[in-house]
Amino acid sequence: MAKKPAQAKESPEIVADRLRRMKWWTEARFGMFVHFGLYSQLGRHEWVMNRERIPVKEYEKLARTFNPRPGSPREWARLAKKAGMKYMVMTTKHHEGFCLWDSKQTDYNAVKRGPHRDIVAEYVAACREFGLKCGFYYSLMDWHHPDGHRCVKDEKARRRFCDYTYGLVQELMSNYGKIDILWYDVSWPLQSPEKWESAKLNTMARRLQPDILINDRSQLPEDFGTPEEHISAAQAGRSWEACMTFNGSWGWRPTPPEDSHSARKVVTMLQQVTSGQGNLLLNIGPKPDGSVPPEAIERLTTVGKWTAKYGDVIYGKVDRPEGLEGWAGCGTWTRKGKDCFFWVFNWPGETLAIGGLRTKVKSVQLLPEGQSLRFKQEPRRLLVKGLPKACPDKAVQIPILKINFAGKGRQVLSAGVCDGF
């Protein structure tokens, strides 16, 4: 993980033209995230090189056995796109340094080696098809080059390395049509922007991407953070996305089913994210055919069967949920404008109690159909009442109500049972 970037004052232009471009990723709320290499192969975590201490000419041979069969990004697109999400973002280049398109930079990709295909034109083929943004991930960090570690002590290998580091980035904006996002990682060993030169990087990335999207791990804020493996909202105005493994790996490797996250757990980090105005980019590690895992496919359709349905809820422009608590018992909220989203977690039956609500009630609907249900506001609760004996949702067990307010939502609850405590 690279170290935090410093937020700068940015000009009015500068902020202006973020808007433009970020419109569609903050209305979007979800993607995919796909981690294929050569790791995959070896099926023990992505960092595999690093971890087992792999020599670079032992790991190359898997260079000569990496084929994954054709049509396997079509897959993962479909699947995306089943799931409710709307864009996707897959590793170019990881750590390992095997690049999955035809560079000239190096031979050690996956044109002259393993498939001789190019990997990264069939993404961008299949994102197209199905209608998602197509991101690209590009690893700063290189364990094969060979100044890809000394050119921490030896200026002549930094500048080396800069210049290919330029190089396949330029490849990946220039080859390809339009690409939506640039999202780096991990800037080691080179401990500051300058001696990355990101600012000519990200400069050079713009000339030949105008609207292109760029994260925050080349040492630069650039336009959203990504907090990874846990969901942290930015400060307001801020843009953020956290990406997350499915079964805490990123690369493929085989787990018991228990260990990847469940549907209901997937909506429950959309809740989360779309409370804090965020994305959420979720991966999946293929197998070394390119084949998605069998729980990853069961449970993101399970998801797209609960988008399907509730999706209006997160996909758009939303606001977060300021003056409603977080935790209210039997579920949470989201915002949209005037309309606030109540995401039942735990279905009580035909009378639903939300207490500690300030604000006056107009109504309450249930979501997807929007039919109106009775409800009685008193002083210290809302019960809401004619709901559904059992819960409504059939995917994942968690419904939403729509509550509209006179005025912007107020609830205030404590640990006592009385108002004033």
Ligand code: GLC
Given for the second form:
Amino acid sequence: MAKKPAQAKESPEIVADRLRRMKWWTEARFGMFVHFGLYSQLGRHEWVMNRERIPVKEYEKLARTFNPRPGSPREWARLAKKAGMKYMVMTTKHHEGFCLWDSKQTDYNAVKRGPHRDIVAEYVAACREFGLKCGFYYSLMDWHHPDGHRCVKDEKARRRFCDYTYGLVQELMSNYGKIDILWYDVSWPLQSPEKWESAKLNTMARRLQPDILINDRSQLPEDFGTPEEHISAAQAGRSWEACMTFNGSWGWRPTPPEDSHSARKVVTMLQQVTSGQGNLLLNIGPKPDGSVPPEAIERLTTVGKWTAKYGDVIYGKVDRPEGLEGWAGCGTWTRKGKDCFFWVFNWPGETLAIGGLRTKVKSVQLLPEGQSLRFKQEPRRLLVKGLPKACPDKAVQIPILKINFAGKGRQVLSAGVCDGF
Ligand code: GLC
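For comparison with the form predicted on its own, would you give the structure of this protein in the form predicted together with the named molecule?
After this comes the whole thing, all chains and molecules, with the earlier chain placed first.
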């Protein structure tokens, strides 16, 4: 993980180039993570090989039976599009070491074994067909390659393993046309970017893919931070993307339906990332045959109904709602320039109150249509009137009001209720 801010000692040219490359990404907000590999067949988490100490030779047999239905990546991409996601990131090689593409570095891959098809090629084609940006997850850690752990103690093994890593990443960056994101993961066991030769790796990736975005998991900060299973904004100026599982496991694991995030929960995550100028990369773990678990289909379809109505609030350039309270009663805020958005998590009925606003309100509108609402601004609260009795968002019960202030909106809510506080 990044220890220092990315821009610490970067030249203005590098910073400007990053802004250019990252434009689409900072506006995309919502992406789909896909964890798919041999482990998907077992349904016991993608760390199953390690956690259950399955011997390499025994685990390798899973490659024979791995046979996702052709067209599975199209199902993922179709669902991502429907949910309002703008990009995808798929595990081309997870910690298990099995490559989902036609590698020349190893025959432990999906073309030489199992389905005898290039799953990465199918995935890239699916992203393109549905107009989604295309990202490659790549695990540096490798439990299958004999040098994958030896490399920490044996310099010759390190040399071989770095060359192997370089070769694999080079194939990924060379053979599939334009790739938008290189998403590294777990850099165990080598302890430094020098040992991994990360700078060399990333220079090669950028030479082959000049627009590519690279995450912070090759032990270099690169373009964006990757909080995992929590949504915490990076400091302003640093891009970040929260990656979240749907049900506590990245790889497929059958769980009771209530273990999967509800559509409403996903929308609350979208509020959190939007207010912090970050992205949400939400995972699906396809089943062994490549199909998407029904809970994810159902919930993402509902999320899609919401993004179809309120998407303008999350996509595009957003700002942090500084000066406005994170916990403001029945809802909370996001912002885009002069427009402030109040996401109503608990619909109060015909009148809605927001306390502690210190700035004059110019207008209040109900999205998505934007009809103007009557309001009364008292010294200590804003009363919005004439709202529909029933919550107007039928998908997840999170409608949004657009509020314009005369100037930068400010809200002060202390624990006391006395006048002036
Ligand atoms: C972790 C896990 C891994 C998962 C990843 C996603 O680092 O090791 O299984 O792929 O997070 O962020």
